[in-house]
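Given next, in structure tokens, is a single chain: the form predicted alone.
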Amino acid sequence: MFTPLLFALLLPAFSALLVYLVGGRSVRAAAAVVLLTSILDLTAILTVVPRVLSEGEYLESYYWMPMLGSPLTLFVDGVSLSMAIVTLLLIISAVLFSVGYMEEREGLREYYALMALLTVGLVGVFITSNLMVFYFCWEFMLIPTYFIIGGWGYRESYRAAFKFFIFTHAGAVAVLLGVGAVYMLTGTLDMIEARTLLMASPQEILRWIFIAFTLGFAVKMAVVPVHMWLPDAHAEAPAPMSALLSGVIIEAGAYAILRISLGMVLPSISDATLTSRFLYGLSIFGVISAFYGAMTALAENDIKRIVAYSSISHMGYALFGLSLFPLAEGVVGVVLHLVNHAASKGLLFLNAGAIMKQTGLRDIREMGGLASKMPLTAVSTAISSLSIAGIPAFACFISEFLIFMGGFQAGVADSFYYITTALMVVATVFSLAYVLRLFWRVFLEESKVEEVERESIYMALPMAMLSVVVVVLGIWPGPIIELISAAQLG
């Protein structure tokens, strides 16, 4: 019997050795193995879509460690399945982009082997309901990410990689404490079972568990004030890794807050006043992150740091959306925004990488006039930028609209959300300002660049593919909304 989730988890792990061995003869063959593995993973994940749409979830359970009292459960619903699909799309795009982008670098068989291992952690986080397996994947993704940033990054790459590792590992310690406390109280590691069993647990301990989980996940999410690792890591990482950092890794933090902090722990906290204060806090820090990221991006001149600070801003939108839990519009809006932002921001980082690769520059003040020299990159950058700005007909517009609609609906019962939602709407103006500035300086201003390299087909193809995804998500979001709505999180 074919077990698609176990297949999707184990295939990239076993392929890493093959990638390393094949890479000794041909680097492109190593890339092809990772690419094929990711495509097979995506195909396996897609086979469970009909089951999730009809039944709301899909579960695989395996005999594991009897002493832990929980089987190894691999689980997807509409939320986690949506995240797994966009994750694999980004991995496929990043690997294909790497063939052209990284062709002049050394040690590429190690690079592609690390990309295969990274796939295990990235996909595993989204396809399990076992807290121990979740934590393993949560931590495991740090190792290949550290070595990819450090080994193939730009200026102070290992410094940025170390900063990323220290911050996110510190957050993981808080997550581990939360996992241990849940197991101590319930005797199970299964998120679904624990949600019910936690109802009978002491309220004081539940509050600390909620804080530990949320703080640990917020560090990975890189919202203010635990965002300090993100600008350096995103700016110094090679562009394909930046696309995965911004498109998947930081979004895993938002997913985990929704799935574990809000979905598993919060329903057991009986103090309504305390719950409201928790959610108020998420809303306030969401607003702060949205403004801080957008305004800092507006002042930056390094193309990758502009896109990096934009990620902080958009995680502010996600955090604000999480504060609307369990309102249906808020939950659907924030998950859709994670999907849309992943595709849009992953594409924008690939665009930035293509510009840097073909011009040898990263300061937007030194560019200009590249629209005629790099037409495909110009069109692709326009699509990703307009989506990030929340312009209608592009992906992020509809998810931001749903979040804001949820915010105003929450304001009917609690006027606090009228204020924070209005501020979030204002933040979109700054988003539009920094992407317009970026596009004008790079593509439309008087040319300061005499010659550029030819656009590689390996770089052009993933940019074109993600551009289509961003447009389709913007004009036809119905199928993904239907898939997300099939989940029961509220």
Second form
Amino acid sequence: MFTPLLFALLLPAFSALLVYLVGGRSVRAAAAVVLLTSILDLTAILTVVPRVLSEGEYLESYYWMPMLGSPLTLFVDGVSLSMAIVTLLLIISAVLFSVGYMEEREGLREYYALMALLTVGLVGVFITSNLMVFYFCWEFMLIPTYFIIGGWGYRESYRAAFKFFIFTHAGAVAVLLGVGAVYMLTGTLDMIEARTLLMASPQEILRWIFIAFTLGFAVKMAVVPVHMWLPDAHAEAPAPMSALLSGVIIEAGAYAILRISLGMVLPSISDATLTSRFLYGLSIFGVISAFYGAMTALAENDIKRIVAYSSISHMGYALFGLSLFPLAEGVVGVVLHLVNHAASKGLLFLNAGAIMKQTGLRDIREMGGLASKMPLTAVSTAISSLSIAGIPAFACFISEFLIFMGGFQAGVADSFYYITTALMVVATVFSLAYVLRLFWRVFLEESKVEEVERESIYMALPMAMLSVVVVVLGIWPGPIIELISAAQLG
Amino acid sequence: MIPPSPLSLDGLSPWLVWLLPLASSILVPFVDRVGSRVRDGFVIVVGVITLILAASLIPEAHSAVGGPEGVEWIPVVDVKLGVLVDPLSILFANLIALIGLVVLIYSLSYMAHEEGLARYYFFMLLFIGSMIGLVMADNFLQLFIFWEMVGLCSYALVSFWYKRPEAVKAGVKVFIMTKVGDIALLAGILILYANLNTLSYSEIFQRYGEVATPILTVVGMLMLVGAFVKSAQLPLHTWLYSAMEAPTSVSCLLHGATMVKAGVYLVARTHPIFSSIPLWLNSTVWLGALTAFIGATLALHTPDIKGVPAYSTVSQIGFMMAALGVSPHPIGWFAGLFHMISHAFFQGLGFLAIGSIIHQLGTRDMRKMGGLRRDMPFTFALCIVVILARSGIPPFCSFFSKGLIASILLSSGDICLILLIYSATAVTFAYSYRFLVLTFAGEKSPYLKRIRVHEAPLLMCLSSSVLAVGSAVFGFFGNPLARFLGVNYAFRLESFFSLESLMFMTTLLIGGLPIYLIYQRRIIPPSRVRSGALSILDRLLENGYYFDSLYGGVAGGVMALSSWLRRELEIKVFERVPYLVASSVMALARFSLWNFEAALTRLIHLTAIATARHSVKIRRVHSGALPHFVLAATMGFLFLCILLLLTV
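Switch over from the form predicted alone to the form predicted in complex with its partner chain, please.
Let's see the whole complex now, leading with the same chain.
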């Protein structure tokens, strides 16, 4: 019997080994192995789509560690499936991009092996409902990330990587506490079982579980004020890794809040005022992050840090959307926003990487006039940055629209949300401002850079591919929304 | 995006009329690879087909009630992609398609020697498609999407010459300022959705009564802000002048004839919903009238030849807004739309004629011009048509449309409003006349003597003439238009000779007189007007009533706040905190390690000393003699035995 999820989880781990075997001879072969693995992985994941569309979820259960009392469950529903798909799409783009982007670097066999290992963690987080497996993958993605940032990053890369590791690991401690508490209370590690069993648990502990989980996930999500690790890590990482950091890793935080804090713990908290207070908290921190990220992006001059701050801003949108739980518009909007943001921001980081590689510059004040020299990057940056600014016909607009829609919907019942939603709507002007400034300084006016070569085909291809994805998601979001809303949430 | 019932072209044309230009725009870069002639031909063919499709909708205007069935688009909120076929949407669609085609033909010649034409035509076709999509939308989401897309096209086309810093800066300003209006519109749309759970026009028009009045007022005002910003009305009108950095053909299509009318369209479309709200009506009429006046004064002062039609557009849309808001009765609504079309003709023509002048002269400064009438006789004739039509000299179109607006406002009875509108009318003639004198009359300026000026190329003249004919005769089509829009209005011949017409004409004369004296006869030198008592006014107009200074201040403030946040909070606090935490943890670790080690050493030390001291006493037990051991062992054994006995 073909078991697509187990296959998707384990294949990259084995391919890491294969990369080591072939990578000694040819770096291209190593890249090809990882690429092929990711494509196979994506295919395996895609085979589940019809099942999920018709039944709402898909589950594989394996006998594992009987002592813990829970089987190893690999589980996808609409939400996790769409996250897994976009993750793999981004990994494929990142690997392909690396072929051109990293060509002059050393030790690429290890790089691609780490990429393959990273895939295990990134995909694993989304395709399981077992808290232990989830936690394992959650932590496991740190290790390859640490070495990739440190080993192939810029400037003080190990320092940035260290900061990233310590911060997210500190967050993970809170998550582990939560996992332990849930196991203690319910005797199961399965999220879906735990959700019903937690109902009978003492309220006093539940609220602390919620806080522990949310705090831990918020660190990974880089919500202001625990965003401190993000700008350094995103800016100093090599571009493909930045794309994955922004496109998948921080979004895993948002996904986990939705799946665990809100989906599993919150429904058991019977005190309605407490619940709404928690959600208010998410809403307020969402607004703060959205504004803070956008304004720092507006003032920043380092091209990758601008994009990094923009990620903080967008996680603010996601957090705000999460605060609308369990409103359908809000939840679907958030997940769609995660998908759209992954594609758009991943693309924007690749664009930034291409610009940095071709010009050797980071400061946007030193650039200018690149539109005529790197036309493809210019078009693709225009697409990704307009999507980031929430301009229609590009992906992020639809999801922001849904989130705002949910926000005002919530405002009818509770006027608090009228205010926060209005603020979020205002924040989009700031997004447009930093995006236009970036585009202006990099691509327009007279060129200040003398000789710029065109980007290589391996860099152009993933950029073009993601550009198409961003436009298609913006024009025809129906199928992906259908997939997301097949999930039973809230 | 295929409509569900592809039975005949009739069912498809409301879709194709905007989908065709949109889809073709994507093909432009590829067609451009084949050859520039092929690209030009392709673009024109698309323009023609779009116009034919739009025209084919005219007979359907009254037949279809809700338009063709929509297509499922965004499932979770049940938004359908749909088109609305009604007189209002078809009117706008035809206007856009017509002016679009004229401008495309004009561009063939006007833009012929530019670089990046694939980009130009891509955005032009994208704009035409989006603009028609905007008016054909049958729900607010679709409207908003196209609303933003035309804004995007506007940005891209204003910054068309992206190597010129002014053009880039203007583009950013235009985009950001209109975005401010867009978010107001977005909020309005979403609040309406939150209360009615639908975005579709037809349902909203049926059920808006369910929304509480305060909320409906908020929604109305938010949408009005969106409409006013898009249509360059007070107080956020300044972007339109900045948009003049665009090629003139773009200014004609986007910033004269169509895109700035999106606000008019929105107000006209939502009129039935909000016309019961006094605040909404009053804001529309008062801000409109005020804009009509202020825009006209700005046009009177500008030395920039493109500033005249730009501020004129601001002012004329003010007339339309005033008409739309003047009263709930439908004549005002009709007058606004009537003038909207008149304006599209004469202002479009104004831009195209000015484009020909700039094309020949290479400057926009009117002070360098003069005496052009001999070199460019045809353009001169076109400009005379513009002037007559814009000011409202009979029988040109504006006499009918603007005259109608003036007479409606006259009947409203509010003296301030009447004063505003009539003085705006007077100033309109004044600035038009001034423009004509400055550019065409008198002797050739020194600048013009240095360069050779020809009449504009044939293609530009021909395409402009279409609009000239429109400007000349459209006024007589008021009655058919009223019938088409379903408004009970009929223009009667005797109203030519009414008191209102007389007042209107007198107003024009009053406006024209100072210009005649100052510029044509030069009896009063312009410098004297600028100095003296009027110098304050001069400075006020020079700075555009300080609106831009205000917005520049706001933008600067936001930038300053952002840099402050980055400098003080991000770098000084958030960047440092992790290192502070890390170093204090390290310090603590070092400190405790040192202390712990010291303590441990001391403990061992003390133990050793204590052991040494006490060992003297203990040593006695260890006497070394066997009997002592045996004794002890025995005693111990006995002790155990006793314990055992006791427990049994």
